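Single chain ahead, written as structure tokens, the form predicted on its own.
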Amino acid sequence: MKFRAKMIDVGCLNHFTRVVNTISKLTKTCILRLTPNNLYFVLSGKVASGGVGMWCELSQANFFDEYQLEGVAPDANEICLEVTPENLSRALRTSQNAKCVKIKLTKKHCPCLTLVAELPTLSSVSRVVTHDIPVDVIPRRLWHDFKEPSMPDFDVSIYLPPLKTMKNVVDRMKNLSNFLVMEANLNGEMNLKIETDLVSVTTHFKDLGNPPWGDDGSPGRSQSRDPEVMAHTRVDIRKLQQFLMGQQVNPSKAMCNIVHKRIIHLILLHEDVSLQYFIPAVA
């Protein structure tokens, strides 16, 4: 079992600390799942009972120049580590200005994620910085918890207005209220809603646009349902905050896949990065 890779170009560094920046806000902790051509940070939060769940795919080769990998099993050619983000998120932030960046998986006192940035120097001696971040290697038989989430099937799906907006109604909501009901239409309008005994506020979107999701993605019941009709679901006003504010991934696309009572499933896309983070319903 071996993993080293390799990152020199400072624009997919700067990039890839962005992501595990985004993830340290999202999770203590989460499964690093290392296959040859992807990188994957995976919260299998168990929704339906209350949980969030978490998928982050990244293709490794837009963000390094060296990649080298040896699975468990020739079989099963992918490593799963526990990791702690924010340790990593860490190491990458020393790390910024490096002239390279090694990754590589070693054993210590214990197995690690050891990170080596060459830093600039303006002598001829180099300065090294070496972080070890200890993991947990994720036996096999566990695997089945780390695959990539089925697509809900969901009854109404919107594009999410500018996430900054978003933020600061949901940051004047949260102080009045522990609970959001989130509701859209297949008419591109979306509200924000809290409801107590002494204030109701609802904040409305519209001409927001619904994505026009294709054979593979479609769900059956929102194709033949009434436009103007809203799903909605009520969710911890906290982790909706949470998302919000440790998004630094910049998305090209921005979406929420709603299932009406259950599920508010949030996907965020940028090039070569995809994030995707499902919020239980409460009742």
Second form
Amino acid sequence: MKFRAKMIDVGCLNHFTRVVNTISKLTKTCILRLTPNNLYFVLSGKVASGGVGMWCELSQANFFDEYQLEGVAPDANEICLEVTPENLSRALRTSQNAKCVKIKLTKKHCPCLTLVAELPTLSSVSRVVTHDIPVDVIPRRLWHDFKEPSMPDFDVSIYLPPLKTMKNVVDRMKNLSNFLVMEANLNGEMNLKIETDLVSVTTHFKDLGNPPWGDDGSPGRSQSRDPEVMAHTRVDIRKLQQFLMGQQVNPSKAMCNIVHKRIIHLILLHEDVSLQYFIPAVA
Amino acid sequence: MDCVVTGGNVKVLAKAIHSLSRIGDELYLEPQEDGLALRSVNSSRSAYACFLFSPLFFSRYCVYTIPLGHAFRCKMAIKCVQAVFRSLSSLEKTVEKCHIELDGEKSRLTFTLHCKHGLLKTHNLSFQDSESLQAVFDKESCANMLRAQPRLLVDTVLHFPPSLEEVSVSVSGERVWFRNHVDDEAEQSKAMLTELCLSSDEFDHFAVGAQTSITFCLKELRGLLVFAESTGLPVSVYFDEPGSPVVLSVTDSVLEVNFVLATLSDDSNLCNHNNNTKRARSPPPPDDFMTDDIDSYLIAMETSELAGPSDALAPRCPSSNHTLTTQPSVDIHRRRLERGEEEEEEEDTEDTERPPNKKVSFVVKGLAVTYTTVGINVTLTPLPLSLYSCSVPLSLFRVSLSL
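Mind sharing the form predicted together with its partner chain? What's above is the form predicted on its own.
What follows is the whole complex; the chain from before opens it.
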């Protein structure tokens, strides 16, 4: 198993750091899958993570100038590691002005992802910072848990309102209730509702637009569905808030698929990164 | 005592006090002929700081000797003094001068801040008489010395998280490495290790003897760096082998600052750093008490010649049995040289099993110590200690306290 990669572009480094920062705000530990073409940060949506699932895909060519991978076996050319994204974030944070950053899989006192940054100095010799981040190698027999999630059979798909606005609304609502209902219809309308014994609050968003899913989605469903009817799901408000808190950059596209009373599937697309987040319904 | 600080120097004084507050809870103030000394030491005696302001720092500096014959010395809670200089940014803008005077009759130290618009802020602080707190150390005899602009050290320290307790500094001929020090065996497999390598080029002065590695507390270093960065003066670092204290100093024509920090002794360095697994580990000492902090601390404090702060931080290797669980709050702050002679008789040198690392082993029996302070005589007999032997690093640092 071998992994070595190198980043020399400052823009790429900043962008990668922001992605890692976002991931570190979403979860304490996650799986990092390395394949010849992509990197994935994965949370499998099991009970341990509170049912929340995450799938973040980066195309390695957009970040790294050099990328060498030798997977576990010739027919399974990938590496699966359990990492703490906060460590990675910390290591990247102070290397923002580095001339070059190398990441490799090493074995020190335990398997580690070693990040080596060469920092510019006034003298001829550069300063070298080395961070050894301990990781756990996930054996092949467990890989099936970390496969790309399939698109759920959603009832409504809608574009999200500006994330900042959503975050402000959700932050205020969190003080009042632990659960939030998200509902949307095919007319581009979305409501965020909370209801307690004392008060109920609803925020209405209009004219959001609905993504035109072609063969990907379930065209039959959406065509025959009454555009006024709302599909709704009740979720733990903290999970939604955590998702919104972590977002540092405005995505090019942000949408949400709702499976009635089952799950909320949030999709954020940036130029070279895609992030999917699944929040299950609570009773 | 009567002195006046004006203009920008008020801020320097304020920063010095804030810097000292990161070391200990009490500020020791001693006006001397050669200047005003502000000192602090931490509770475990493993860190000491001294700011010596020469008379030129002040626009007026008068020191009177009290009829009693010895110079005036006092200590006070540092928080009280910090309260006088609370907001640094407003100090700069509003305070024109600061007048410090001692009112012998009322036993008060008065800080008067003369601010703009004729505003006077007067703080009357009460103090306690104290003995002199002075560390005896010899910078010039240290084998290694580095001098760097504070910016370099600040940038270095930036790579380590604010929560990091201890940092290890290793030097060889051409380079310096800063690493985070991981204390606990259990944490080793999970902790992230960070290492920064600087070349000798980056330093203003780089004089290194043999390859060495020392470990000391980062928090106290940060205290000094904040001060140094604001003054822009270079920081000099003097150190020897592990166990010997490291002296960090910032000097200019009107000010001399020295921070003396204890370093972990060799054993701990070997145990805890993964790089050092390459070196042969010294065989475990025959006695369990060998690595017992408390023991070596107590011994160090009682045999005052060797009362080095490094001993307080000494062997932190997880050891199997600790029968002594008392805190160093057998809190023996001040003592007289009582056992000096006895300790010398009982010393034997160099445990032959160990790699040469300048340790001293001796046997100590239950000791009684007399502790004297102004007007009070207290004799302390420590908890029954059975006969045991332990090893203490030979330290250049001596805390000599005299009345």
